[in-house]
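In structure tokens, one chain follows: the form predicted on its own.
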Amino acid sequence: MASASDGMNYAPQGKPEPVVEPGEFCFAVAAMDHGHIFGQTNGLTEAGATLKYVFDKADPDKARKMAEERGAQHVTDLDVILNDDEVQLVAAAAIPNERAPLGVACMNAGKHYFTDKTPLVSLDQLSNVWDAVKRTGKKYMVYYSERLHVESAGYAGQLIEQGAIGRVVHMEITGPHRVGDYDKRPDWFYKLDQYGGIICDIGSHQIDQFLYYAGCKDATVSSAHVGNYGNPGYPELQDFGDYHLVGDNGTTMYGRVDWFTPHNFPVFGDGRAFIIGTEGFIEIRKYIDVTTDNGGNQVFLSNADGQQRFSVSGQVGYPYFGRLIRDCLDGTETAMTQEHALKTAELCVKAQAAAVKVA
């Protein structure tokens, strides 16, 4: 699915891999405002859990037709998955500075709550969250999919795990996209105060690999910068964003967004990371390798013992999904903590308000 025309229909397909029986684990899709949630159910449904319900408030079609095609309830009351007992999680892409209030809604409902990147765009937001965090018990989990639902990034991950770089100390994470058809995205996306800002929206991705494999706790932020360079007819489009962060280890990090990939580009974006390491380095080239056959997914590693690449589409697999469904069940922390997806949250806010504008 990375041939999609922009990263708004990215939304990969794994193989199944269930961690739970038909029926243990069961899940509504309350907003469909990003089409992420498609990503999102096609991991979850993999993993082995049961899609019961599809709400959406402001597509009441596009609910009713994904619930027939995979055979879920639609429903067009949000109080009718609230209250039932059986739903154990929700997962949401709501317009961005909704998701916030509609996880509180579902924590404080007794749900876990799965919402697309980024999670929230204010601190008050943060506050929030944390707060129905620590009262309820419940999960605020989030689908940074550039590293949950890329297997590059997964085997990347594994190498670092495994000490072939040695102590990484630098990044450099760059996440363009294609706007695709202006007039084919929704209102929000062209709103500031709704999408959040550009560092905000598509940085969290960039931030969340920066924590993880630097196995960073926190982070501050050194600069950062925002503009509108090539859309004047959208003025609170930020059509470029950048940021330096450094972690609380001493690690480093550099991070682009921008949305000026070409037309006819073969893929949203050609998502790359640079990772340095005291004894190596790794480039993971996540869904392009440009000018070649290779396709995505590729690892390029060099160390002492030489240089490598490894091609690791459909051998890395998408284990977040599992893992988060055993952690609902299981109350342990195995697929992402819950202070790392909101320090990632907290990071991007506090980039996205420290970015001076260039243009």
The other form holds:
Number of protein chains: 2
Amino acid sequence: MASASDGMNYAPQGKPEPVVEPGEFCFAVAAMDHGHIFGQTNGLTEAGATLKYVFDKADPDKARKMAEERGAQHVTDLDVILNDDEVQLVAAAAIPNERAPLGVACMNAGKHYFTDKTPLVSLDQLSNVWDAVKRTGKKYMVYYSERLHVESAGYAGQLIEQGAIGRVVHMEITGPHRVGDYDKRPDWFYKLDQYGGIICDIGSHQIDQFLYYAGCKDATVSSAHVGNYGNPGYPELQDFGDYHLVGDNGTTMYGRVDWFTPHNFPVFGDGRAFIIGTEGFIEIRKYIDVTTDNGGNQVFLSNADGQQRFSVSGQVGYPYFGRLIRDCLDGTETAMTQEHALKTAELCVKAQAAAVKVA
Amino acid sequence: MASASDGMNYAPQGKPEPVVEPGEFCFAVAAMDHGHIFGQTNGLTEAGATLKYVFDKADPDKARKMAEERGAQHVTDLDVILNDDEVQLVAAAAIPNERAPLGVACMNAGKHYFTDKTPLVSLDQLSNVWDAVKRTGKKYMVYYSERLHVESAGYAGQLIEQGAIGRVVHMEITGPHRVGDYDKRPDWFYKLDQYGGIICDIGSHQIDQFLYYAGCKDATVSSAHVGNYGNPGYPELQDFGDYHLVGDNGTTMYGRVDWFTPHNFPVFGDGRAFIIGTEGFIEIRKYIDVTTDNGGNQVFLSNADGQQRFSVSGQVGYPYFGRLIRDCLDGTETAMTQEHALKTAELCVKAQAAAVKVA
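Alright, leaving the form predicted on its own aside, put up the form predicted together with a further copy of the same chain.
Everything in the complex follows now, all chains and molecules, and the chain you saw is the first one.
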């Protein structure tokens, strides 16, 4: 029986280093409605970017605190950010249905935009964003954190690229979540038109991973379901969603998201992925390996070489952020193509729209 | 971090004992096309049944060998079995498309019938079987082995029944398989009209589990896919199939089957199930816990009590077989209702028919 990897056949590629000097790439935070803004900011600053401004229209105190902690300037007027030529990118985690309008405003002001997932909530917004991309030449990039900020998810991509499982045939990717303290969630969390539906919102992670691992440019929705099984007091909260897709290259995918992680579970959810290839299969246990002390970021590879477990926390890093910075500076698309970022968004919206309400 | 269960909150129920005296319940084997016949026979004899005859029309030598090893009588004429009043049940693992006709013949002769899964391959066969059930009053029972002969699958059912995860919301159940030596597979393995399609055949296991765990009486097929991704030399072999169902009580299910288990994998497939409830979730690792020495039959329960791993090999047994014998003798339905056995079959056929060929 194989044990934890000692770096045998599939050593993770080296962790990335900062890609710019201090001050060379300045960005601003322009909305803090979702806590992901801290992950977005950390990723960028660890890759060398300089946080210049912090703004949040709903909660100036939160913005002031973040600015103080990170040596940035708190502003109470978004226009200060939009009018500063030194700001090259605006990072934001607005309420989902406000992400696209904010992004278009930033792009119109000549800034690249880096939004929390889900990037938008309707096909109209998608159309507006594509128009802005073409008109301004600026990027509308997305923080699909369950891949971009999860080392095991990145490592699985490396394994697939190295041919470790042959042709990718299929994957199941699940993203269970915990509501936590219901009273501490913001109002928009419970309002369907604001969060966009569970598939559109947290289900966007799995669709991003699918397009990436499968190497697809497009996909169709075979079926989708949403439901509220356990939260009758919050009628607009979809606590379950799932979807079944086929990629344009024939690779299939099933995704599931839910809000049923028990309150005392050690992590926010037992996120998993199973990726089936013609020559083997990969399992990812992203945040926990339940009932073991292995920690998160466990990748299991079964192929002709046998069965191997790779424990990759601290081994892979998060190359996305440095690449995103370089892409903005160099006009390249090494971090993520615009097509990928927005095709994911399109499929989220379509899967959400196709979803049959089953509970 | 919780460790392997020592029988804390959810002790498996006691292993079943034989339910009849020797000779009290005689059965015969009438087709050995699939190796599952040995599992079917073991289950029955361990529960006290007496194997009287063995017959196989395609391979008399195989039947003779089995009869000799098990103290039974080899016969070369099925009618010997059908005409013996002492035989109360006929067990058979015929070629899938021959299972229903054989079953109807046995029921017409006054025998209960216990077939390997999949029990039938078309809605016409389903209609014939239902007619025979009603006309003869005999049972058409099915060996859905991935639940009935897997202790961890049985234990998960006990946990659900005890309310360990609240209301069952959803499940994903996967049944990857290995082809093994392609030349040793029988001709019918590669012929679509004989094996019935991958969803109809091996996909029947997951549908049985779904109806059982969800407590549904019926379901609809939201979508399904089949494909041949890696076996161009065998054009009628579907090496992949998946399906997405909704139960009549709103519980959803996704199932996947494939023939991509690597040739050197320690077991025939890494069969799994994830069962999501409003109060917790269960994972089953049926045959292996990859890269550990835990063995198969691992059940993981996460709920308000924390996270627990139960290693249940030898703890649960296979109560189905004794119940089946008692049901035949007593006219009860404690092992499996006729409705369940044939609703599973119906959904297999419908999912197979609905499946879009994607590769």
